[in-house]
Every structure is written in C-alpha cells, then in structure tokens.
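To begin, one chain is listed below as structure tokens, in the form predicted on its own.
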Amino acid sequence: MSDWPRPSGRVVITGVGAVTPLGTGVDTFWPRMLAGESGVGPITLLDASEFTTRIAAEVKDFSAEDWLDKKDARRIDRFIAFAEASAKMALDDSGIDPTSIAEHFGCLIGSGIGGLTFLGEQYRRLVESGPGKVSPFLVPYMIPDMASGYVSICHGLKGPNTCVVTACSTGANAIGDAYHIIKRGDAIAMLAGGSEAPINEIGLAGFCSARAMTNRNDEPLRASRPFDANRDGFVMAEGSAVFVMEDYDHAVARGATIYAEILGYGFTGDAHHMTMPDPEGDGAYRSMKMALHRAGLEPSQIGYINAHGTSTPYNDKFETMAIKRAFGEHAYTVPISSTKSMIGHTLGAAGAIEALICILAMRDGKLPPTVNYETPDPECDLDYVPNVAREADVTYSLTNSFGFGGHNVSLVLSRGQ
C-alpha cells in the first residue's frame, strides 16, 4: 500500500449525484423544486388499490439500464441501481479518477430498508414455487449494505467500504461518518449519501399499518403538508443522492470546484420509544447544538435550516420546539423548509437529498419553499418559507433527519469557495 497522506482536516464536496421524484439529476430536479412543483402522484409500480394509501412519490424518469450493464439492470434491485447512478453523476461532476488514488478512496452509501422489492419478488416465489426457485442472488440484492459494496466495485474502490442503516436519519449518517474517516485520515475521498427504493407491497403495508401515512388519496399533489395544521402523515418515496467527499488540500490540488464543505456532524439518541420522537424534542435540539458547536458557528449564523419536516403530527411539532430551543431568537428569523412537501420522504435517502438541497440553496442564492402550507399551526409558528421559493445569500446552512429507533443527526455545511 502507499503512503498514507496526511490529511488536512477539513472536508469538502467536489461532485453530486441524485435521483428524485422530479427527476435524475441536479440540473433536472432542482428547477423543479424551486419551482414550487410536487413529484407525488398515484402509485403505478404495483397495484395498490386495496391500501389506505394508494399515492406516493416515484422516480418516473429512471431507466437502470443507462447507467448500469442489461444484465444487472434486468435483476438488481432498484435501491442499488439507483445508488449506481448517483454515484456515477457524482464521479462524472467532481472529474476525479478514483483509479488513482483507489486505496484511499472509499465507499460509504446508506439504505434504512435495502432491497425490500427484490425480497418480496423472492419470497412470492418461495410461496408459490418453492425454495429452489429462489435466486441465489436474494441476499446480496437484499441487504442493505449491497449499494456500498455494488459501488465500490464498479469503480474499483479499495478504501473504506461500509454501510450506515439508521432508518430516515441513515443518508445524513452516511454523509457525517464518511466525513470522520476523511477527517482522521482513513480515506483521501469516499462517495457517500443514500438510496432508497420502498414502494413496494410489504413497504407500503407496514407503513399503512402503522397509520404513519397521509390517506389524502384523491389529492396527491396537495398531500404532503409539513407544519401545516391539517397535515395527516408522511408521503413515502423513492430516490438516492451521492456525493464525491474529499480531503481539502486534495481537492484543492487537483482544481476541483468545491460545491460545500462538512462543518459540523452531531448525532445523538432519544431513548425515548421505537418510532416516536422525544415529545421535548431533546434529541433533536441535541443533534444541532453538537452540529453547531464542532462547526465553531454561534446559532445566529445558519442562515437556512432544511428540516426533517415528515409531514406527521409529531414530528413537525417537535422539531419545531427543538429547534427553538437550539436557535433561541434565531429561531423566529431563520428560514426553514421541508422539501418533502415536493419529493414525499426518501426514507433513507433523505438526509442526502437534503443536505444537496442546503449545498444547491447557497449555491444559487435561492431557497426551495414549504408547499401546501395554507393553514398556520399555533404549535408550528416559525418561517417555514411558505409556498413560493426565495432569494437568500446564505453561507452556513444546517440540514436536520431524524429516524425509527431514536436516531438523531445535524450536519452543517458552508458554502463552496
């Protein structure tokens, strides 16, 4: 093995991928969600119509195969296909060679359920076929931490190769500990983020079971309503981002545009209930005063939160509370968006999607908005830039997620040089 570099300390973003529910890539997607539009709609990838929820946000535009070889594309399961393809704009963006420095790069791509679609198919066959009928590919399409693996291998990646599952909070996860292995020096450059693919029978059955799920059937396009006082639950979908994460001082040596730069990584534990947030909102108002305080920022400088914002009763409440509790005054200044109010929530690839939506926001000088927020919640009295996007020259951004299992994470990003 070479010698290992030392490392600077310091971390930033030099390329980015995504799919979402308003489309693959950047330049497709975030228009779109400046513009206010809604990827919800009626779910057509199974037949739904015994479920209390029948609408959720699909990626329409995908085909694995432009981005994966036919064969894989034909078999594998959609949550790698589309890690794959995010981590391939990503690459293509940031114009690194990861053969170059292949020992020192890494892999680090979270999923909150893996191949859940791949698993049903199989088990359908197990019923009605019997066990030889199963693939032999049923575990490595299944378990969650194949997007990581499936990467890495495509691109010759020797460096670190792990996963993160922490339920919706595991794309931030992903992100913080991918920034921890730079930082201490295990990896020059690691690909990292989250990919999810839920829609499927025993996905939706379990989240409709657990009457966690907005049934606003007949009005896709105005379901998901974070902070608002009507919202009734969450709008599940579909998507992955990825980025390219990388030493400073490399990044800086090859010439490479630097999109944001990792300030702060706080993540903590309710240990409060399995799916319920802590109703003080103490884990959350935990994860953003660690994030704030390794990023050396006062609250008063965060000039956007992007926030978990699911759309549920609960949660919209809490993080409100919490996020006072951490911003004190601020917290009636600052403005705040759920962007699942447009793409539904990506599970284990939100705080991904998210934390590019913070990086694309101070980039561009413009915040997505909250949409469907028309009827204020006394409980929910902050700025959640309600329905229309606007312009805002913004530095240091923070992006919140928050997971099943009392998972908790904050990161903190500035803008690129």
Given for the second form:
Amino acid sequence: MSDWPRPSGRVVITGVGAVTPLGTGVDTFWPRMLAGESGVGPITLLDASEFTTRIAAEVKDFSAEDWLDKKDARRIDRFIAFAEASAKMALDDSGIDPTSIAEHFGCLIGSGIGGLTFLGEQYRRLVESGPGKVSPFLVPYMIPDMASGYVSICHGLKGPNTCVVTACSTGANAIGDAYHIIKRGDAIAMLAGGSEAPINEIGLAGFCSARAMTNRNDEPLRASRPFDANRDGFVMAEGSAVFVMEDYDHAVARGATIYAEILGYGFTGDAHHMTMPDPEGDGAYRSMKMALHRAGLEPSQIGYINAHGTSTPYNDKFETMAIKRAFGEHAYTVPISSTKSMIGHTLGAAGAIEALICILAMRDGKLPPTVNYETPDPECDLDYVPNVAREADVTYSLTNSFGFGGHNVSLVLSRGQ
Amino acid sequence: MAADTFERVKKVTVEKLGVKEEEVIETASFTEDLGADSLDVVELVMAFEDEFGIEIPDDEVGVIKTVGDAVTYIDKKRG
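I've shown you the form predicted on its own. Could you give me the structure of the form predicted together with the partner chain?
Next comes the full complex, and the chain you just saw is listed first.
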C-alpha cells in the first residue's frame, strides 16, 4: 500500500449528487425548490388506504436501471439504489478518478433504517411459505451499511469503509465523520452522505403508530408546514444525497471546482427520551455551539441556517429556542428555512440533502423558502424565509439535524471559491 | 429433454440473472458463463422451485451446474 500523504487539515466538497422528491439530480430539484414547489402527494408505492397517514414525498422520476447493472437494479433495495445513483452523480460532477487514489478513497454513506422494503417482503415470504423461501439477499440488502459497501464495490474504493446509523441525523453525522477521517489523514477523499427509502408497509405503520406524522391526508401540498402554528407532524419522504469530499490540497492540485468547505462539526446527545427532543433544546443548542466553536466563527457570521424543522409541534418549538440561545440577538436577523416544507423528511438522508441545499444556496446567492407558513406561532418567532425564496449573499451557513435517540448534529459550511 | 422445461428454465434465468436470452444455452454454466455468484445460485434454485412446484434439497443443488443440468434434474424430479 502506498504511504498516507500528510493531510492539509482542510476538507472540501468537490462533487454532489442527489435523488429527491423534487427530482433526481441537482439541476432538476434545485430550481423547483427555489420556486417553492412541493413533492408531497398521495402514497403510490403501496396501498395505504388502511393507514392513518396516506401521503408522503415519493421520488417519482427514479429508475434503478438507469444507474445500476440490470441484475442488481431489478432486486436491490431502493435505499442502496438511491445511494449508488447519488454517488455516481457526485463522482461525475467532481471529475475525480477514484482509481488514482483507490486505497485512499473511502466511503461513508449512512441510512437511518436500511432495507426495510426488502425486509418486509421477505418477512411475508417467511410467514407465508416458510424459512426456505427467504431470499439469500435479505441480509445484504437489509443492513444499513450496504450502501457504503455496494458503492465501494461499484467504484473500487478501497479506503476506509463505514456507516453511520443515527436516525434522522445520519446524513449529517456521515458528512461530519467523513470530514474527520479526511482531516486526520486516514483518507484523501470520501464519498459521504445518506440514503433512505422508508415508504413501505412496515415503515409507514411504525411511524403512524409513533404518532409523529401529519394526518392532513386531504391536502398533501399543505401538509408539511414547519414553524406554522397549525403544524401537526412530519411528512415521510425518501431520497439520498452523496458528496465527493476531498483533502483541500488534493482538490487544488487537480484543479477541482470547490463547492464548499466543511468548517465545523458539532454533535451531542440529549440523554432525555427515545423519541422526544429535550424540552429546553439543550442538546441542539450545544451541537450548534460546538460546530461554531470548531469553525472558529462568531454566531453573527452565519448568513443562513437550514433548520431541522420537521413540522412536528415539539421539534420546531425547541429548535427555535435552541437557535435563540446559540445565536443571541442574531437569531432574529439570520434567515432560517426548513426545506422539509417541500420535500418532507427523508430521515437518514435529510442531513446530507440539507447540507447540499446550504451549498447551493451559498453558490447561487438564493435561499429556499419555508412554504406553507401561514399562521405565526408565538413560540416560533424568527425569520423563516416564509413562502418565497430570497436573494442573499451568504459566506457561511449552518445546518441542523436531530434524530430519535437524542442525536443532535450541526455542520458549518463555507462557500467555495 | 423437454422443450417446455428448457423454455421455462430460460425465462427464470433471464429474469434472475439479468442475462440475454441467447446466452442461456444448454451448455452454459450458471456461475462461469452467466455470472451467478453463490447468492445468485441460491436465489435461482428457489425460483426453479417456485416455477415448477418442486423441492430441491441443499445436498442436490451441487448437480445443477449448467442450464442443461437444471432441465434434466427438473424433468426427472417431475417424473
């Protein structure tokens, strides 16, 4: 094995790829998001007529055969197919040749749940036809680490290969952990992000029973309404985002286009409750403080926050409290939006998709809105970029992700040159 | 060798292994010519069981190496 080169200590993003309910590929989804469109609609991936929630944000334009070999495309779990599609887009976008640094090119694509669709189908076979009829692919397609494993096989990535599973903060944790891996020199480049495909019978039933989702079945376009007084739960969604992350010196030496630099990564635990956030937003506050501290920035330097903003009564209230505590007076002037208002909650992919949105917002000087913001909530009284995108020159942005289990993650990113 | 069995074996093989119909000839080995790995073979055997309504015990799977082997085995099994 070749030696490990000395790391520069700086980590940049040089390629991006995404599969979202507003379309596959950045050029498809981003203009629609800036236009305030919603990807939420009646569920078509399964017969949801018996479920209390019958709407979701599904990916409509995705065909696995466009991205994977025919045999795999036909049977592999959707979350792995999304991950590979995003990875391929990110590699093409960055122009990097993975074989040139194969042993120093790693992969860290997390999933909150893994292959739940395949698990559900095979459990049905077990019950109906017996153990001998369960697919030999059940285990590899179900385990959440297979996104990283499969993508590494497709592209010959022989560096660090691992996975994060931290519920709805998975995508942000994956990017943060990949940042540390490159920063300390264990890899020169990483494919990192999150992928999720939870819209199946067992996934939908579980979240319905947890009473975490909206029941606005008759008005899907208005269902996800973060920070609005009449919000009543999140909209389940699916998708993925993957980045090529790279040591700064390596990226510069090959003349790569730099989208953004990761400046700070904060991650904390609530130690409070399995599914409810800390009622003071304390863990969220501490993750933002940690990310700002690591970035060496004052709160006033942050020009945009992409909130976790799930549209649940608790999250949006406690996140607002945490932002006020972390940002002081600047909390009232910094633009904050929840793009879950348009694409719903992609769970383990959300942190990666939302980091991508921060990058695009800084690149284009355009902040995506929080749609469906109609009735102010006295407890959510900040600038949520209501309903219409806004132009703004942003150098530094912060994104939050929080997950069941009390995981809190904040990333601070700076605009590339 | 029953022509009907061959056609049905071909259909299942094309579907499960993602190969072209013309590749599925009698002498083709599932692992060496049609790209099946060990997990693919298990899945393929299950699909043959479903298609023909038979049971293929684990200790008999070893005799099915080629498309022709599968057709012969299945015809014998079905009497």
